[in-house]
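Listed next as structure tokens is one chain, alone, in the form predicted on its own.
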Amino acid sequence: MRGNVILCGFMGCGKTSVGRRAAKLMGREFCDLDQYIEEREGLTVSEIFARFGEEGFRQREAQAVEEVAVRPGLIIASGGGTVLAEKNVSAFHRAGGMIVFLDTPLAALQERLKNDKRRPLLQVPDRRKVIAQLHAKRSPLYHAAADVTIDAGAPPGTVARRLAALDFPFSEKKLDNGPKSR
């Protein structure tokens, strides 16, 4: 059990509700990369961006993938910006990891996020307006970023079940249900 899944997509697409859920029926260790940075600084994610900028969470967050990227069978829930930058996308598959892309609607995603007041970008005034702009500009990049898409406008067990079906070319067991490409 060698490769890495990395789970992209946007904030609120359920990567790390998703992940757990995958991890225990793959048999795998999950990370969830924003709570290990959050352990390896001692300061939360909004922390980190009002001290540092969004460029200095990036930094961190880089140097955080480079890290995980090398330990070997985890499930990666990536933060909604990790995979945007093409150094980490590098880094997950220099590893051997493959990224599974979590579609969600846009609907979706703005009932999921209307109350949210953890993550710092969305703490604006027109929050459905920054979520619609944020996903068009990201969505290109998380499929380019992506080996595999998933539908994951259902609940997250149910997505839990389709990633675990996948055949990963790093699968020690075959299973029926074929990958759903892009």
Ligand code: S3P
Second form
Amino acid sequence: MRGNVILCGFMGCGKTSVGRRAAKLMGREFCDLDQYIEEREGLTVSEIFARFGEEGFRQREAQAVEEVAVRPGLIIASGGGTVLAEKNVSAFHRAGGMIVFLDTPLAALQERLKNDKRRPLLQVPDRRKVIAQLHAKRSPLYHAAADVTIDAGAPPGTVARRLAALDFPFSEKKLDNGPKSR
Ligand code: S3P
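What I would like now is the form predicted in complex with the named molecule, since the data block earlier showed the form predicted on its own; can you produce it?
After this comes the whole thing, all chains and molecules, with the earlier chain placed first.
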């Protein structure tokens, strides 16, 4: 069974756009975790935050991770907060998944997210500052969760090709060795 490839990283780093393209290149099924949660709940992520708070969203996210982690051979675009919870990282690894951090420069993220209306954590007055603060806090955690880091400052098609080029030897090697111990 092929282990899953899980994309992690900051909001706007390209997890979904890269994931879709890479899935085609790699002949894998694509799964977007936020979309999975939305379909499961019949609510948008914003509605879940509004009704149940961030804590309520995180509980639903952890449940979704448990469910998708055990499906074989997927490329999974996680949410920007998913791998910040150790239990989610463990669930992905336990099922043989490999976590890839799409590392994108702060300035590029600020530019990509400047008009965002969809992400609850970014509907704040000083968005650039909030992004910078969250980015500083989260970057070490993405690095720690990931088995491999890809420079994701390039357009999604380029990053997808970088990812696809890793796939076969990467998965084989990592699956033989088992996931990084933590
Ligand atoms: C979040 C990122 C979002 C979504 C939710 C929380 C975060 O996903 O899961 O709004 O904590 O960074 P994207 O990274 O796909 O925007």
